[in-house]
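Encoded as structure tokens, the following chain is the form predicted alone, with no partner shown.
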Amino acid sequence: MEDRFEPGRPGSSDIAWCPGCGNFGIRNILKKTFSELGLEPNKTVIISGIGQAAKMPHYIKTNAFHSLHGRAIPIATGVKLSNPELTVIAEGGDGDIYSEGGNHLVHAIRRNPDITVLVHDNQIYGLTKGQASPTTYPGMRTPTQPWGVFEEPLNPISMAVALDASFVARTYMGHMEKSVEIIKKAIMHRGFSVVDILHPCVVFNRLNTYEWYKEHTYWMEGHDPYDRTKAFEKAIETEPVPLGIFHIHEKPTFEEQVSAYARDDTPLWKRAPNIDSIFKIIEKMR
């Protein structure tokens, strides 16, 4: 494997994840995915929020922006709009994307920017020491739910299908080759792609372990992702948990419909500022 996606920043070789954390496997999956797609580090951008998963940009040599908690998706949308020539990935954990960033996920699905959202779903808050996340199963005891979680867990796949996201998939990081293929398809898909990546937290989640995922997940066979009704039927299955590509709906992207590109497809960052036009707009607003 090419090493161009190895850490390239001072001090970044010391990875601050617990031994055995599933994030190591996801990092290997991303390196392999980027290399097989032939992506160049200087033309690839990872935008992350806050959390253990959001540390990923520190450990892969690409362009990166470490944003506020839950804010990876709107920043990624802006980066792609400014320079559609880039491959843009928003990355975070189940708490970061589905809780703090849940509103941004919903409205990004509506807009359909051409970005890929990778969610490290370990069903717990790892960085802040084990609080329940939106996907934590009922009954699990945590520091903030000592009597056990009683809320119904969020089903991000059924939500994304219901909102007609243009590409919806789920994988488990323990299956490297299949995960690579799914993420490759998500990145190559033109439109908003969301991939829920199941993985264990070996310190704070003692339920959803490596063994648990082996016993409670299965790969869908013969599923047609272009049939939205069937996709939703699969999405609401919870035992065992289905893996694979659930839904694909090819439709116009956010960038294609923004008026700034209606007559000129030159990336915004390459355009010279037109001060006269700005003053004309201000005058019309008075």
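Residue numbers count along the first chain shown, from 1. The structure presented is a predicted model; accordingly, all values stated were derived computationally and were not measured. Take the two forms, find the largest set of C-alpha atoms that superpose within 1.5 Å, and that set is the rigid core. What changes on going to the form predicted together with its partner chain:
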Contents of the next structure:
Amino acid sequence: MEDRFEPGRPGSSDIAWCPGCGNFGIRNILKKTFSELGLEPNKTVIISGIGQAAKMPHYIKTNAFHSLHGRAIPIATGVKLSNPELTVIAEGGDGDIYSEGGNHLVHAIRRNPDITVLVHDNQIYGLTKGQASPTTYPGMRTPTQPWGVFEEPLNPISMAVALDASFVARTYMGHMEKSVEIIKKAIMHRGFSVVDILHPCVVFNRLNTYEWYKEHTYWMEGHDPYDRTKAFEKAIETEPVPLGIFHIHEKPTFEEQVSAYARDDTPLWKRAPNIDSIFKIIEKMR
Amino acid sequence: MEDRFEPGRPGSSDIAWCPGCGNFGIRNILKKTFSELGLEPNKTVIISGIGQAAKMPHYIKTNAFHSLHGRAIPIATGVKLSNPELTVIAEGGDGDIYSEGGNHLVHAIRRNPDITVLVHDNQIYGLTKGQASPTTYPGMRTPTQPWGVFEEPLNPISMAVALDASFVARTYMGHMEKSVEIIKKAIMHRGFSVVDILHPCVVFNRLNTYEWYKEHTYWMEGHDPYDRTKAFEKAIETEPVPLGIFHIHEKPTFEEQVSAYARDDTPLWKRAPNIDSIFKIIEKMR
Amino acid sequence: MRLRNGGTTILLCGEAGQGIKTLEIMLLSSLKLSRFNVYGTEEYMSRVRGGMNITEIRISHHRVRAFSSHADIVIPFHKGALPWISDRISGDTVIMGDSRNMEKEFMREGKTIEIPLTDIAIRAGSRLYINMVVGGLIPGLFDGTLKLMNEYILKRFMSKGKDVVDGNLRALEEGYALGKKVKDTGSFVPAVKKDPSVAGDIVISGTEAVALGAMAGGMNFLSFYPMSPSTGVAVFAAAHSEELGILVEQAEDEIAAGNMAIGAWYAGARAMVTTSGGGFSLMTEALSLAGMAEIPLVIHIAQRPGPATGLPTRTMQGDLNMALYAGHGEFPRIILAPGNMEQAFRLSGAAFNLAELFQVPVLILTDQYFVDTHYNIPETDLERIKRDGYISEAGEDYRRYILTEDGISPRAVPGNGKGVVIANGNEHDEWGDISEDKELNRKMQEKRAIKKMDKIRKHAEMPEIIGNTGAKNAVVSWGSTYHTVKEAVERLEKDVMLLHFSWVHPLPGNLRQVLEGKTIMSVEQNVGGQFADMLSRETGLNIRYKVLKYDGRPFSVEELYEILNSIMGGEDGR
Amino acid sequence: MRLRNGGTTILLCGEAGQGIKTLEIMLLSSLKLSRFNVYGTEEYMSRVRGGMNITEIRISHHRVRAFSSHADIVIPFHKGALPWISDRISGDTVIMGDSRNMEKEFMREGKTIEIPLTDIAIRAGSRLYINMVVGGLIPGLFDGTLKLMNEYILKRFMSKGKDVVDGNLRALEEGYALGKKVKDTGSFVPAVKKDPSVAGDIVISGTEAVALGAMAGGMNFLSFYPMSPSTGVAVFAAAHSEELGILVEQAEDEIAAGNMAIGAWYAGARAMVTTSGGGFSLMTEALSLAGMAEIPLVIHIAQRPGPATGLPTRTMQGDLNMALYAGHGEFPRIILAPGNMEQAFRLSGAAFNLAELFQVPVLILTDQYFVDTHYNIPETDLERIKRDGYISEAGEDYRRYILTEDGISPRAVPGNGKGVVIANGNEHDEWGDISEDKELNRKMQEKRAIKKMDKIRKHAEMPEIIGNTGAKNAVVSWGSTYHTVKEAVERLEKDVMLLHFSWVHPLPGNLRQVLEGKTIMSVEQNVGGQFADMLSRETGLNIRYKVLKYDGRPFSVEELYEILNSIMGGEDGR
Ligand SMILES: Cc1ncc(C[n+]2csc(CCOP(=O)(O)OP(=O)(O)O)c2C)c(N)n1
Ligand SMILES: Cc1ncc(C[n+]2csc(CCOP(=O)(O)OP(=O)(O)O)c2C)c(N)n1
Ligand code: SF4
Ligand code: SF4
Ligand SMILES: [Mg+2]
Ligand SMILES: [Mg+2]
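Same protein, different state: after the form predicted alone, show the form predicted together with its partner chain.
Every chain and every other molecule in the complex is listed next, the one we just looked at coming first.
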């Protein structure tokens, strides 16, 4: 079943990730998630930004748009709004989605389209060779921060909770089964979901390794994701880092509220211009 | 004393705001704040974006840069980093700072330069004639949202608390004295401060009027701004809207940590290139 | 100089907030209904209340569509207005209205008609109704009807209660009676005849023409971030969103607006973005993405003077170079710049077919003058373009970027067919996967920047040629200046032809033949003569004179006439 | 064709992650120390591990500074490398290294030297040390020294412990011994003599030359967002931030980076931004702000192939048009494109003086090829430019935009003087307050786009002219291709001169005289011939041939020689 998601194209066999990289694990998680959800490659779309994470669509078979650094979310929004029948996933790195694309995350949460945002959070810039990302811990020395990072790390979970995102979760890719469960729920959730997926970058992040994540994370037990203040309290815990679903707020999606779908649910691409109505508008201008 | 801040230039007398606009009140608040703080016009800088709010620097005498929509914060950061001796204020509207400039707010909070961000929050786009802003309440009908806004309003306070901003407050300009007190504290605070200043737009926002703000806001009493979770709880209250200082977290500023000022606190503009050191670096390349 | 199309030009000079925009719309409709040809345009400041705004209304027996600088009638709504427009007042100009709004030096015997507008408004219920007094006055002067105006007032002020409606109606009627009286007593003699042929005409603005054209071209997605003077298109589309099934969304910034539209096209929608220069600056990267990923895209840029925030509510044609070269790397694009309402309707529709056919961005360049100008046209002049469908099905082994003779790869959309559709902003192979193969890298550059470009160029439209093609002199212009240049050139009665470009880039191949040997004069509203430079670069021809204006105000017929006349005088009166 | 500057060209073909970058740096320094002229450049893929990377190292008795496509020695570090570069292997090429990395078809009698690099590395402690084995092998082959290399290893691997240091040192020495043996047994005869004159030289890369030049020009603020191939400049500046007092900050995006730099300049710092095409796209609006507010700004754009993400680690000169026209509205800018290290140092420094003098943005265009190229130059060729100071004091009634004869208004910074400094991105009056006055609006456009531009043009530098100015043929080139074109043209021995432009815009006024009547051939790395078009547009001259390359790889001397030779053959062998 998972083979349905093997692209088998000439350009998909030579995977450009480093041996041992956490991205391989995320790829396996996605293939399992997609096939357990019974998704169809041609009805599923991954919009990715630019970065190591963003290369995913070349190694998993779905419709895809490998786009620009930081812009996966608005593109994914445009796709979903034009064709709500598609399952739409936006994917990118921590630099991609939290730094260059930060504004889009904030406002997509407000808009609440039914898309799922998967952030491969290796707490570093991989593709561009090891600069600090918004989630890099203070003290880390990098080629462009040789003095050691001193900015406050971005807490994407507390931020998403503060913005009342519809579904907010964090996982560590080292836990395959739990990650599959969480991402399944995120995709099935009606509304905007964001999942921060911790994963090691074995080349540039010497701190947040496989062992580190194992030791410094834990799964929340008995947390009520419908309690927003509790979610916030959990979200600002940092040592150890909690994993699981922090916050769920079910609410109408963008597509359900937008006037273009009020009378008609035909996807936009199947719509022809209504010339008669247009000329009726024109006639009123006499 | 406040007259020191009257610009008295040919272009500063015809104020472009609408009669009755809340911006006049904010102008008075600022003049009073500045003079009570004993600021000097030539040692103070206001960087404003674009919008009605952003016209402020033409009507109050300080150094100023009326710049681009959304970009006041990075410009203000550049100014502060180049000359930490200046008192630097970034000013703009709710569209300016929360929509177009949203990403800069998020990351400036992380960076924590000692600047003060004043958001004239009229919950509408004034200058461009009445479109919804990120803080417009659901249900409001506007020329571009004739169906009534349905996006979740942005809560700048909870977001800033979630990002652990150094100083977070909200005021309503109708309360002159309290507003002066809060903005004074914000400016004196060492680190990044953000103050959301509610104010009526008498032309385009028919909901959030002077009366409305009077009735739907209250001053927090006994709130401990050093308790972050409490701050969050307060921040997500919406009816009535709490006013006051939500959150304070004193921490080292950007300027205090950056390596360029580690050995020498001369403002950058007074520095000459150290040609000898440069040629020493070059010699090592032999 | 008296304008060829004659008629009467009225200037309403008020502050923002005095209801003059409302007044203009009402006047144009009701004067048209009264069987006049009408034209209206606005110059306004970047503020919501106060300031100095000018609305020009022209009424004529003939079609009037060009901006005139000479005022026949001026109605000042506040003190200071007359000095602000003093260069538009001549000995013939009649000044009407409250004497308190007239500076002494402008009050000349026989040319000043004092009308107590404010008093009448106050009598009708509020000094705010002054615009309605004028709304009645003008039809009264020209023997027009109030019909539409009554209805408009009812609709517009209903929500404010009966008092307001009645007050406005009273003001209107009192104004009308007064206008009639002025006319009947002969203190003002209107020199405009009616034109029964306008009966079936519509009154349309540039904004409306662009929006309606896009709708007719199948636009079903509009993303934007508010920015003067481009927002009107979004407002118009939003008003009809539910009825026409068009998704209209205000994005958080222009970057999101541009990329949302790209996402929408990728999924098969027909998306447009409306913006102005500064917003377009922020879409530059997205434009380059559309170029690389071969995603169609339509962007409407309503130009205003730059750089930076510039003059947000004024007019300029200063963004042509940016439109030509925005975006890193090399990729084809199409630039259209309608010169009149008919073209705006047709080209805004055609833009969608072009974008989809060639899988490239199409930029529609208008400007503040154009979008804020209204006039009447026969509805039948709006061409019903056909929405062509170019969407293919994705077979199992679908290759989004398959190399073909003409550079165009059949374009499928996700969900249409069994295969998957891989778009890529990285350099790619035929399937859409990343490729660093030297040969393929080269071929893909050629596919986009050479083959597609060549194909588009063959499709390019020739400029409209007005006048004698054998003329020794040629005036070239583009975009919004169409009617003004045309009226000035026709008025000249010299040995001159006019070439007006509404298809601006890429230029068709055979222009050199048309222009060779002529003395070429270009007319455009920017500092550098950007169009002239492009024309000269592409044809190798020398543009002898650049007639430029860049103070943020539109060219007027009179001004252009003078300049062109003196140039051609200099050319031995040819 | 054998290269004029002779010497030996070695290709190291490995995967990302095999330590070849480290190896290159070590080799260049130690070979220079061994009294050779050295040159190194890299072609690599956009990935962190794996793929096919090629490092070219040239060693010569003469100065070598150009890219050669012909390999004298190839060392494949993995299977697949030889087919990938097969077009660079000829009958003369010697292939060295592990036989398991050599495909059969490339193993030719007498031209294959099998050396068990991997085994030696494993013996030294780890197969990872293979780069060090080669690091020893090459100096061994050429009778060089290991001195610097030993030190480098100590420094670089100290933190990893004694074992790693020792292992690397062992590998190095074993490699060296082997190299010596190969040479001594005569299976490879090195054809390169030493050049004592290089003793005082430094080995410098394009990245370093730009960064050091900027530092010498007074740069004390650098904001950026990481983007290949521009990040190196930030890395270099960050390394020296504390020592030189340069504030280096990674922004959240390029928009912030650009605007921070503008803020810094406004406050009197000398700020630079380093980026590539896509990042620059996002700075377009900020550029326009700098234009309007007359804030100086320096932006380094290291070009790579576009559009969009394109080929992130490859080379192109495809962003010239964007650099010329980015930003809405009309405002002057200066574009510099160094052709060699000396120019990069001088111009990156001068950029700051120019930006401050004219209060305009200065764009420095390099590309991946240029920033990743290293060679030795005499330190004395680095010109010590003077930091000019142009900051004024603000008096009480200071007018930031006072109208002057030459368009330049004295520029004060906040806090320097009693007055206040008002910068404005809106159209403004002399003080900096918003103005919608028609006359003033026009004058301010003229101040920026005409007066300042004219003044800059007078300051423009002439291209470097190489060869006989009376030649019938002229090759023109710009930016990074300098040495390659120069070597090819010199080798041609035809009636041809070379004009190389490192001051790219605005062009100086008197070029037409220099070029008139010649057959002009332009050489550049893009699809459209952007420089050629600009030159033709500005001079009115016809560019007869455009020699273009756009597969993301640099021009080689051989390739250019062939093309130019065949063109000039076609021109009757002149
Ligand atoms: C506009 C723009 N700026 C910068 C880049 C360069 N860039 C590519 S990927 C990347 C960051 C990679 O980090 P992240 O998003 O965390 O992804 P990772 O590689 O770690 O998975 C950057 C800065 C770009 N492609 N486009
Ligand atoms: C890049 C860019 N996009 C859009 C605009 C147009 N614009 C000017 S002000 C403004 C919003 C005004 O709203 P707000 O920031 O809330 O300020 P207010 O006028 O309400 O004080 C917009 C969208 C612009 N100037 N630049
Ligand atoms: S650089 Fe890091 S994140 Fe990227 S592929 Fe390698 S290990 Fe993974
Ligand atoms: S539009 Fe609103 S915010 Fe702007 S000046 Fe008028 S009242 Fe104030
Ligand atoms: Mg990352
Ligand atoms: Mg606002």
